[in-house]
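First, one chain by itself: the form predicted alone, in structure tokens.
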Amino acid sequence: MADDDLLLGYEKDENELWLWDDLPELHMEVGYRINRLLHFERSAYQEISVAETSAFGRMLVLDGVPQITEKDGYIYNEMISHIGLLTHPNPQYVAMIGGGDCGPAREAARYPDIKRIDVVEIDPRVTDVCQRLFNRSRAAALDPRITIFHEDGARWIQKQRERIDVLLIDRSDPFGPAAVLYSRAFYQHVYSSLSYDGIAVFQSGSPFFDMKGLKTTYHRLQSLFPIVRTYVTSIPSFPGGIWSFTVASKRHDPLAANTDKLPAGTRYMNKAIARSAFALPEYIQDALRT
């Protein structure tokens, strides 16, 4: 294990272990205290840490950025996957880009007719350190439906052509190898990739934080779907608290889903948060209208 100061991120502060999620662009900080540092490691395409919270149990850091943890994970997993998954009339393959802990995936896993999974994961470290260390990610990597595909998830969206019921964009933050899923060739290569009444997801920020970027999605995918709407939760890890996804449909309209199709099993998600989900604050409502 690399000394202590060797990570980004994380600071020693008397005899206690902080790490700190540096947000210049909001001129302000996030501080998580750590119990101990289960693993560390530079893959090929990041530094990979898991470290046990005080608040929060076990939490993925790539890079320095807390990415999930293991006491509010769910919330990001049920939001981000069973919108598009209740939308979709009869899904038959489902893929999703990022989520290498299989989170999305075992979401999506809990739907019997759904043939194919599949996962696009850059860093295959990142899988293998989700499996070893957190327990829901082994149980749904056992799944046979799931498929887990270890290359750039920009460059494998541009060999799909119409064959993706439902697609879960799970990408992080704006800025390095994550740029390019933010850019008007992405969203088309999504478009191209998806079945005649696909459904795409994206992870879309916080919406108090960096507005500019949820109007940036939600109008470049306004340019290419028929139907596109956001929705909003509460992640109580996540910088600011509520957090927003973008769903982009070419026929089916999140508002008319079935959530009767909801299975049983979920901690967060319910058929009367699939629609309430939905109901933006005005400060939302009118900057997407500009």
The other form holds:
Protein chains: 2
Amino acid sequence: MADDDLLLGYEKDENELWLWDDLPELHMEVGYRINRLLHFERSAYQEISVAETSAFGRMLVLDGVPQITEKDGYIYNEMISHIGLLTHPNPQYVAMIGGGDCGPAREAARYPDIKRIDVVEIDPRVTDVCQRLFNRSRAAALDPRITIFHEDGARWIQKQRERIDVLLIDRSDPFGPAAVLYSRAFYQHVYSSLSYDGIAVFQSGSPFFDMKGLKTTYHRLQSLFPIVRTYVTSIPSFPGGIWSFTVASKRHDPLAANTDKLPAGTRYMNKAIARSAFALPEYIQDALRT
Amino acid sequence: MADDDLLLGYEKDENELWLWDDLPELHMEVGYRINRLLHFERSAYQEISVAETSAFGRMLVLDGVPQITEKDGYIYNEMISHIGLLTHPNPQYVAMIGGGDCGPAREAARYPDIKRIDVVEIDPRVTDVCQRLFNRSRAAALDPRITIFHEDGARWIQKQRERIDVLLIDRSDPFGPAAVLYSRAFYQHVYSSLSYDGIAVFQSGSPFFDMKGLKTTYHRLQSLFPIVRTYVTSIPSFPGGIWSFTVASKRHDPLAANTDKLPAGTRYMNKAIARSAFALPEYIQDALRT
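Could I have the structure of this protein in the form predicted together with a further copy of the same chain, to go alongside the form predicted alone above?
Shown next: the complete complex, the earlier chain at its head.
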């Protein structure tokens, strides 16, 4: 792209192109040198680009914020997916809101007994770009059980009544198009959309840099679901590395998940991790108790 | 400091001072805005500075590389210390090489039965600066069981013969003054310095960005010790977040550590973490198998 047409986050510096992930509240910046810019466009919702970095390979960037990368995207995809899928004894209908890159859908597709996998991604351009530039996305799109809906997830969920066995909320940061996926009403709609023993898993942010956000998610879910548990993982391309997910369940406890069901082929998740992810550091336990 | 006297890593930008942690092999940079520069000097060994950041509070910086911070330093200190201290049934003599900030020494001092804690830090200026500017370091220095030796750790260790119960290798990155702490000879000297049932714990780098370094540490230790286990944690101020330590033991297995001995007052470590830290993601397990 020409100098006067740079997307959010990109900067030219002596003929090198850099992407700067700005963390304004922390007064921090993380810069990646871009070896090649594979795609950029402005969609109806956001700026979408795919950049090739040395540190993480191909990186999907929305409005200047790195979302998922070739080298560590599998960690996010496996960690948001398998805990819920292992916890439910027999999931038939699985859905995910956000995640147009289809990474979590591909993880769900590893379970032969799942009959239907719906992906709800508001921006059709994200899906299209990912399918062209990320192998994982292309592979996922080929599974006949997967259907992609280009709709607002917060509206789509209101049409599902007690139907979904496992629902993954693959939401981006709580501003822009994803802000509505953090509202009190949204959590209520999620509850209503789940079957009598349904399970929802939420991306719930950095426990180190945004404990307040995690606590809000946790407490809102506790007011609705009998079983709510936060688990953590390490995602190198996310600020601070440590990242949280929160699982809300109507009936089945993730600590009793049948980890023998874990399909082969994962690169982060294994039976031990499916349990140990719930061993929270003291600073997180302390914060969630209050 | 004046513009023409800037230390490694620091840059002035429109009257703001920034510290840039340069990761050249990854073509990445992480920048911290410095609210206040509390100290800077050039010692006989390195450039030492303490900077106040928004993201992590006070930060000790050596030759431009962030070492330990006020807000997350406890994670490193607790994780390098307690696994070895819990694994040994009755440690009397504990020593640490590196770590002039005395953070790990303070963790060891929480165990009332430990009789002697030696800290070997090559650079007396590091110890002095930390004791003035980090509360943790000051508190540790007051414990009468702690003695600080300003010596080269690689030489000091050769004078200890089968004496040390728990030895912590709190080494910085494998270049500069710490390079010798990664040599084959050093691992042999560590083995010889330990008592008949002694235990050593090594900082062993980022498993994501430097798997080769972790594998080298792991395999060198395996050629000397009957029990070698790698464990991981999440340290937000370290590149990529996920970080590894490797414990090498002559007799006691860390997986059988008596976690009931864990002293009160930790902020990261707890009984569950003392076990779950050994649950390695598949990508690490795979790499260590080969």
